[in-house]
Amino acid sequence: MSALLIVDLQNDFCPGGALPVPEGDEIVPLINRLADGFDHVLQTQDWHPANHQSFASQHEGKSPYDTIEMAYGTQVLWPDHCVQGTEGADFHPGLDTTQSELIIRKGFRPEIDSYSAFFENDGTTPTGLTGYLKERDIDELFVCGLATDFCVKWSALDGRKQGFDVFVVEDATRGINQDGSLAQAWDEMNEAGVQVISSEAALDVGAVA
């Protein structure tokens, strides 16, 4: 059985937001089409407290995109974004969420960031998504959304580690491409066995799943 996972399609990650992904809003109509084609649709939502430790504003003398060492490893520092209860944390207004049966909020613990839909950035604190999928006999996951080289990538890699067949819908994602991160992300996903698929091919799968 298949499910569509829509990653972080929120205002702050779209043009005009606090941490915009170039052309991030352009995939909204396509993702709505994808959602209509799947019986199971899931979403993630970045949901940070205002004092989140991944924000550069919380570290004196640091600027966005600097890095620091946290207990779980190297952490990129970001502009304040997707703060709980703000418009920036809301889903893009053009996104039709009526098909979504589960919304996973991530990054709500102040001391740890969370890119993946499956685990916090320590790689061990689970979101519960694995259990949700397995209890419903979902073994194929089609991933789309923002950003290809961060939350989409980590969700896809962790999905493979958890034993799922993972497909990234290439034309329904957009990346930040920070210092070559986009090309590296595609390489990492290919090496992990993540399959790259077009939206048309994904819709064909959704129709028969």
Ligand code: VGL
Second form
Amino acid sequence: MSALLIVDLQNDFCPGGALPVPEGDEIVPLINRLADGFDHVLQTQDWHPANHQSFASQHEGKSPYDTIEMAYGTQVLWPDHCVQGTEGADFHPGLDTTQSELIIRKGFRPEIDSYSAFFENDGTTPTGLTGYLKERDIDELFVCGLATDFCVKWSALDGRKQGFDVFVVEDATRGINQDGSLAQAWDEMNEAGVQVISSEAALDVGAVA
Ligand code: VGL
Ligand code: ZN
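Could I have the structure of this protein in the form predicted together with the ligand, to go alongside the form predicted alone above?
Okay, now the whole complex, with that chain kicking things off.
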């Protein structure tokens, strides 16, 4: 059985938001069409406390896109974004969320960032998604949303690690592309056996599974 996973389609990741992904809003109508073609739709929501340690504002003398060493490794520092309860953390107003059966919130522990829908950035703290998918007999995951080179990539890679068939719906994602991170993301996903698919093809597959 297959499901569509819509990653972080929130105001702060769209143009005009705090951490805008270029053209991030342009995929909204396409994702609404995709969702219509799937029996099961899941979402993630980046959901940080105001003192989240991935925010550059929490580190004296640091600017957004600098990196620091955290307990679990290197961490990119971001502008404050997707703060719990703010408009920036809301889903894009054009996104139709009525069909969503599960919304996974992530990044709510101040000391750990969380890109992946499956694990926090320490690689070990689970969100519960693996168990949810297994209990629901979902073995194929079609991933779309924002950003290709961060939360989409990490979700797709962890999905493979957890044994799922993973497809990234290429025209239904957009990337941040920081220092070549977008090309690198596609390479890493290819190597891990993540399949790349168009929304047309995903609708064909997703609708019947
Ligand atoms: C994301 C950076 C920080 C994402 C979330 O959704 O790709 N990127 N938090
Ligand atoms: Zn974040």
